[in-house]
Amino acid sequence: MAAPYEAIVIGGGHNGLVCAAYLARAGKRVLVLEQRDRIGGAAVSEQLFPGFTFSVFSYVVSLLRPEIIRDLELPRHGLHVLPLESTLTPLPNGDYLAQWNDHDQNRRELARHSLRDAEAYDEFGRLMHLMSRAIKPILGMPPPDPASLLPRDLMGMGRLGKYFRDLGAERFHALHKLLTMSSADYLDEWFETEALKATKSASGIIGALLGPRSPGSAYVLLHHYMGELDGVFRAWGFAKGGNGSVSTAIAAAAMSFGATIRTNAPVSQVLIKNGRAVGVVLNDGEELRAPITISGADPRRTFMQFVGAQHLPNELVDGIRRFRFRGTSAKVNLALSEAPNFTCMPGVGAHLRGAISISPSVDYLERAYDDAKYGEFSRRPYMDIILPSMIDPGMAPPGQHVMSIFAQYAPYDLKGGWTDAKRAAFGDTVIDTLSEYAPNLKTSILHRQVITPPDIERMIGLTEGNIFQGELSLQQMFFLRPIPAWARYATPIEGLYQCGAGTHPGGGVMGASGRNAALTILGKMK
């Protein structure tokens, strides 16, 4: 008798269901089994406390890619994103540097720090969004062996070589620039203002246990700067009812296909029979059979969790076991009382509504990484911040309000190890630091959740907290990522493929893997 699925997903994170959705899209029958009791992995909206609901992980919205968007048509599955309006830089003398969507508006501010900053602002925006236009075919690319002799791999390098000759020398050059500099070297070249600098940089250090100084964060600046939103390149937004509906949407569109999704569903093994995958062993014991098996789970735990390095190639683990994690970011979430009245910009407004970074300088954030270099949690750490009801009120009761911190560095392997009393410690850094900026924070503080790298490894099963299923370095990227020969989704054992963020193109909530781990598997099953 044949097996009822001819596809079972291990996860409901977002890069499962955009996976699921695909191979449902395509008439598959599909399974998407997910440990928790929600769908959506990092990618989740909870009322942690009665009236406030948070994105507990992942809280933004811009790396999602259009076309996901387009075919499976998620606007109609309820997906609708709030734009944020602006990031706001808080600075220590009482100054600010705010960056506005509106260009005038943003060029007069930008001014008033610096002319010539203000002047190369516009320059510097077309070459990003450039470069980002540039690197958009490759995150759809199933990367290919450069040692491969496969014709699929040949003619996978030949059109990546006439992708690279199209681009001119002017822009490979600059293309060069951004993959191997570090994001304040190449920032040092376009501006002189230190916040400005400092709050460009601050993105190509997100998910990484690298300094703004460390080479290869620049790339990590423009992977952030990919994020896109109705056509407009680095357009950032806020899912109403928070990240969760994101996931929500997704799974909507991937049942609305014929997709089957169960949740308190823990996988515990891929089962093995004569060296290939026919479906899975969950933790009480059940089996699922399918000829098609696919892990949304991180590099390590699909290879050396679920499958087992006695299945495996030496070359194969040896190079997982290689692969780098080192979760070093940390959230911190707050029900408060009121809105934060920042010295710097006193009373509500537009300000509010947007993004707060707290990164004053390069040397700010440089000294907060040098903290983790020796494993310990920044004094002064780097700090990312929105106020979802501020967009939408929905999500706090009247007059009050929910603050989602993005903190870092908060190193997975923090010397002596994570303890509760650490923890709080930690949340009390970010509090002390960020009531610097605004004063009334600490008293309006109605209840908080500090979750750490080790938190979001047992809360959600990222190896090591990393946000990413692995860090974003060039030497985990492309056809590196996990790791040389197994990074087009496939994997040594027949019928298991990878579709989490540990694969081409990373992390982020983006659902490329997702989708190109499908349209890999669709195109062999033809």
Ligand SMILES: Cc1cc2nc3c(=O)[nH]c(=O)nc-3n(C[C@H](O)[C@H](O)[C@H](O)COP(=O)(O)OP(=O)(O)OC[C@H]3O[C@@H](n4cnc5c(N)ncnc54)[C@H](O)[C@@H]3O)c2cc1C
Contents of the next structure:
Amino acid sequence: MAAPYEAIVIGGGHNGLVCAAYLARAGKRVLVLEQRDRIGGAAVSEQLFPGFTFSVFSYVVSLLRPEIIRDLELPRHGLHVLPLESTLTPLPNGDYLAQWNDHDQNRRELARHSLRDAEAYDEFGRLMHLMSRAIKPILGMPPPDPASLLPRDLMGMGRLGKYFRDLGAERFHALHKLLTMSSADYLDEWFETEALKATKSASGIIGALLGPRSPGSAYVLLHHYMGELDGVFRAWGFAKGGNGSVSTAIAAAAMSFGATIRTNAPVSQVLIKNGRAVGVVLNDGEELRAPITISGADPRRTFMQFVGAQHLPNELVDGIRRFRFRGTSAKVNLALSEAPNFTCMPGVGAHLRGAISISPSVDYLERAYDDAKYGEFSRRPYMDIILPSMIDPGMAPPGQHVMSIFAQYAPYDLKGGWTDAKRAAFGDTVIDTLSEYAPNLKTSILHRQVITPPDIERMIGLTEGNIFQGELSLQQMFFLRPIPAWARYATPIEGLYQCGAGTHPGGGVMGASGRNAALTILGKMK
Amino acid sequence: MILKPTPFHPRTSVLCESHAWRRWSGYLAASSYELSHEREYHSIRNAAALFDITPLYKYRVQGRDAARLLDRVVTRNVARTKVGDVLYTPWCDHRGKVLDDGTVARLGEQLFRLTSADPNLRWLEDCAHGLDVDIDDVSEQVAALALQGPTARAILMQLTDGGLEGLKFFRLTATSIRGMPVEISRTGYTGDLGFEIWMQAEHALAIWDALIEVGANYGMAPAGMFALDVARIEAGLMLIDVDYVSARKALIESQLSSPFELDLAWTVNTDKPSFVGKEALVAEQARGPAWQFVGVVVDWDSFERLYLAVGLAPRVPIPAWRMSVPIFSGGEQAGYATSGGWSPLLKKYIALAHLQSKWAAPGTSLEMELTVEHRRKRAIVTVVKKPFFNPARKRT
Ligand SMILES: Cc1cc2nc3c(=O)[nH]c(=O)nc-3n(C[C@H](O)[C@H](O)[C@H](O)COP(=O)(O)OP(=O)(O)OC[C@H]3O[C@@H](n4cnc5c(N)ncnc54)[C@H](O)[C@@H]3O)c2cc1C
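What would the structure be for the form predicted together with this ligand, given that what you showed me was the form predicted on its own?
Below is the entire complex, every chain and molecule, led by the chain shown above.
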């Protein structure tokens, strides 16, 4: 009897769903197995308090690939990405720094802090635009392995080489700096306003146990501008209904092509016969077979749990052991009876429709990191905050609000281990810190959810709670993600593939890993 | 002021941070309130947007023969309407060419309000010859707002004393807002859930304030013509002087359009005993129209390639454009697009186009002219059925 499915995808995270959708679109019979009672993984919306919808984990769409939006017709399946209008950085002295979308408004605000920075801003933006254009094509292709002599890798390297040659000196030098410098140092070359440097450098530390002065953190700055390149696609913004609607739109597309999605279906292992993956076993012992199995879970879970070291070459096992997770990010989700009132910019206004960044200075961020270096959570954490209900009124009852606080650092390996008391203490620290800028916050909290890295691991299976399925640091990117020989979605087990954020190009609600994996698999199925 | 302020001007002028105004029938109309129209657009699809639509021409048609007059003028059947019905309809000259389009609302057995884009008093009076009917131009006495978007109903339900809950698409109800009488019709120019609120001009400011106050908790934003233009293109709704030329203004034969050529066959009721243009329309119906008014979608890859070829990231038109853009089938000109732009919701570059019938079938692949870095290029476009966007909430 022919197996009813041609491919099984483990994990209904957005990458697993993208992969399934592309396979189904190509006419393959695909089954997605998700352990939770809902799909989405780290891109999920849940009504945790009556009337209030939380983007539980990820909260903004960063780099969702436009080709995926087009190929899967995600708008038709309900995706509506709304603009985030600004970034507000409140300062301890009662002032603020705001970055606005409108050029004149932004320039005027920056000039208040530094006339030089107001000028540099545009030039910086231009260079980053050019750089991200140069880098962008790499996102859409399986990374060529520079150590390989296979024709496909040589051709891939050749194409990359041409990109770099075509960059010209200005961009090549900038790229080199971005790859080697810390974000703080890189920004020092451009700007003098502390809050501006800090807020910009924060994008280089998201999800990593790195500080703004750690080398290599500069590269991630580029990712920010890559979103802008796809500006018209609003690859950067807020998904109406929360980030779960990215997943539900992808799932709807997948189902429209005939894919089957099963929730409450935790996979315990991949079935391996004669060195080949032939399907999966669920926790309850049910066996499901298919000639192709694709894991959307992270590399450690995929190789160490689903496959097992005994089936794998030693280098791979070593490589996976060394692959760094070290989750450091936490989430505090609040239901509020009223909008927060920031002392620096009182009232309800456009600033509440953008991001609010608690990053007054580079020192502030670096100190937050120092705590984590020694196994403590930050006494004064970095925070990236949005108020989804200010952007989409459907997220909370009229006049009330939901607040999403992404906070760092809360290291997975907390000294003494995480306990309920420590979780509560971290939640208090976040709220106390934020209340210094918005004093009405504390009294308006109706419900609070604090999620630490161990919670992330427990809830959605992300090893060590790393939000990107493995740190997005340079030694773990491109042809090194997750490990050198197996960075092209395949694995040493025939018939087994990977499609999660733990593969190139990595984390974020981007879908690129899922798409690249599907195209690779379809290429082989032909 | 040479350009007339609407009764809402004391409020809208304060809100108009962009100072971007345009003319609309001799009135000042905000192009956008904020520095960019982006959020105003998204408010239409995500929350609610409030438009000042006072510059529409409004006529009160009253009397024993009111329905007969309107049935003589417009192409749809007015006699069959019930009180509370609203009709969207074009009207034609004797050649069956469109003069204007607007709505007819039946406010009472013998009382109607006609809205139009251009002045029509003289035409109505001329057509009323021998009929027992009074026609008043109430354009200045009646102020109007459109509240459009998914939260529009919730906002109005906070403010009105009933009538809104079950109000169906293209129905109208008489109710009040904070004690001020209004008529609310479930109509609009966005293709979304939406309402239009008709009021006496002296209540305009109080009603505006009430809406702003309640709307604040529902994501409502006052919105201008840039945002509206994008939404109406997505909804496939045509605009006079942009997508077609009124038969009143056409200087040459080829500038005229029949309802059939504007995709309005559904509005032409040839069962009616007689109306202006009927004979010509019956003949055209048998013949089939020479032109059709359709949607086209620009093929992204072909569009992007044109920009990549000169080393640029693709640049889509934000805000929407209004001009005539040639569309080709190989060496032949198949027609022309008249409005187009980037749909932030659908993530597509869309346009409304007039095509000769042989090229107008959905799925037909054509080429549209565009200018990339000062050079004329062509991008592939595909003919699609209008509207581009048609959410279930519009009708339910
Ligand atoms: C707190 C937090 C905040 C973030 N913020 C942002 C943000 O704002 N913007 C952004 O772009 N990115 C953000 N990210 C990162 C982004 O969300 C992730 O990188 C991305 O969602 C990963 O998607 P994925 O499909 O690769 O993996 P996942 O979402 O991890 O999906 C894996 C799926 O596999 C399932 N699974 C695991 N084990 C099993 C099993 N044994 N059997 C069956 N199913 C299994 C899981 O339940 C999950 O659904 C954030 C992440 C976190 C955790």
